[in-house]
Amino acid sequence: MIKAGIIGGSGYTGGELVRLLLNHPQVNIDFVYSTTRAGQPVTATHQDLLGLTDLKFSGEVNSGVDVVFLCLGHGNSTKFLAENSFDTHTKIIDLSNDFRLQKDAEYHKKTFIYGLPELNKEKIKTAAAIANPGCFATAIQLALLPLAKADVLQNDIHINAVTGSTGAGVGLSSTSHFSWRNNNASWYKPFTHQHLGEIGESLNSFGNKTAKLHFLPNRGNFTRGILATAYTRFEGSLNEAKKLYKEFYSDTIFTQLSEEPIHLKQVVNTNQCHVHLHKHEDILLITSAIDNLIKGASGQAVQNMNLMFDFFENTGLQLKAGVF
């Protein structure tokens, strides 16, 4: 058994890590650590744990557990880790956008490993921290990183995406509001999405230069779920592609290539990412799904950390998604 610690547990994030961790055969959570609600039950900001833990939030950190996950807004894990200190040993998860660039990735004598199992298992490995990816940026990542390896992304990439309202976090804004959101649709920092900086860098990571990436983010009136289009100029044959990401993904436990056209329902509730391609003239259609707070967020950080430790990779992960 491990120890691990939660920094900022009252958001989706970090209620999902609780729900995962709580189920973890190899974890006992140690503590989750909030500024805001120290000494409250967990379970009265996260009800849907409610007869599963005692736990209370803590406003101190123990810094021997053997595993931190911090789940803190974009900014706020580089703050926190120079103002608190772990132990050598300690294991790092961090889920913000903070070291996940290559210019991020030396902090205070730790290395941050791109965290995206699919393309960096064995460094996973070996690491002592991790940089959780964005749950955008893990959708389109597992959708075109095979295309990426075989050097065949020569053409301008459009991606088209929507994610669920979960994705804007728990603080409250025009765009977040039920009012606003039930019922409607819109677009959001169109082409200037910040995981594109992240995604780049995986797709060159294989020593070829990818075509430029036209990102559109949508937001969805749903709570869970990325589905995400992308359509390039492909030479081969459908059955050329289909061959290329069952090569890539072959000793993948999580990412899946479906014959079928895929849906959100298949994947949310799971740390599952299914793929779908289907070919138009010259043109190849890449689709992907994930659920943002898992595969997206708190699941992958958990499969990380299962890689880190040497435990299977889907231990506490074997989730099904609701279909009905």
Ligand SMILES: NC(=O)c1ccc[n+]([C@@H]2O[C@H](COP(=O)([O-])OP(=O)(O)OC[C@H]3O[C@@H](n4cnc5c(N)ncnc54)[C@H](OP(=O)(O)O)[C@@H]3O)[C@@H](O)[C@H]2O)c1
Given for the second form:
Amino acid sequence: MIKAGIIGGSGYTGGELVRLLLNHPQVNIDFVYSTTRAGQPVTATHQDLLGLTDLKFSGEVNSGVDVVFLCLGHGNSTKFLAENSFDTHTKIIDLSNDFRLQKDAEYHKKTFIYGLPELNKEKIKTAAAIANPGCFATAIQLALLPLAKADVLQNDIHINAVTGSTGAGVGLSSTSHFSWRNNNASWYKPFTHQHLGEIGESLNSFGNKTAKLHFLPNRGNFTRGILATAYTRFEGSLNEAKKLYKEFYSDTIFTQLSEEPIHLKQVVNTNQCHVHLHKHEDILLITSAIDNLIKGASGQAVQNMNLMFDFFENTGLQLKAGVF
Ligand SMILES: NC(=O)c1ccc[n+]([C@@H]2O[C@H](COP(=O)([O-])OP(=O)(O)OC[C@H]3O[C@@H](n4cnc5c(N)ncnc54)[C@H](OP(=O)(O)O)[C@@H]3O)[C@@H](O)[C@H]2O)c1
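Pass me the form predicted in complex with this ligand as well; I've looked at the form predicted alone already.
The next block holds the full complex; its first chain is the one shown before.
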């Protein structure tokens, strides 16, 4: 058994990690740190865990844990690590975007490896620190990586993706307020979303030139999940495209190529990414779907932990969607 600590315990990704790790046979949760709820039962905040744990939020960290998950907003992970130190053996998995870009990957003698297992599995296995990918970034990269590797992303790529309200975190804002979000839809940060940086670095990691990405993020009227569509010119046939995806994902357990058109509910509450391909004239349409809090955040963090500690990659992550 390894000991794990969670920082940012009252947030959405922190709560999702508690739920996943309570059901992980090789992990004991040592502490769930909270700046606002120290001493309170974790179940007072995460009521879905009632009867499953007696854990209380802690106002202190145990620096000797084997792994620590940072579930903090952007900028706060760097701040937290500057103010708190951990043993040299402690592995760090950060869910924010503080260390995702190559220019930010070196911090306090640790090199943060970009934690997308479909791209970096071997490096993740020996990493001391992981920069867990963004949720939109996960869905979009898994939709495009096989084409990037095959060097066929030479024409502009148009991406539209819609996310549930949990993508914005637990804090209330005008656009996450029920009265605004319910029965509503809107776009935000057109063509400038912060995940474009990490997506670009991954697509370019094969040494091939990638055309411009035009990314329009949307807010959806639901709580969980990301459905992303991307389209671009592709000269080959649909079967040739499928062959590229099947080869790229041949040894991955959490990304599946679907023959049927996909929808969100088939992946919500799972660590799966489902991908579908459609060809119309010379346009290839790629659709991908994930749960933003699981494959897009806490589940992928557990997947990375499993790889780092040489556990089976799917330990604690064999989750079923609730489709109906
Ligand atoms: N939500 C998603 O779908 C998603 C997906 C991928 C990545 N991410 C990233 O994961 C990180 C966490 O996201 P989230 O959705 O879980 O956010 P969240 O719901 O807003 O939770 C963040 C938690 O951090 C703690 N906190 C706030 N300010 C702090 C500070 N100054 N110092 C230390 N702790 C502080 C708070 O917990 P306490 O009050 O308990 O201390 C807060 O509940 C973010 O960087 C986000 O971008 C989120």
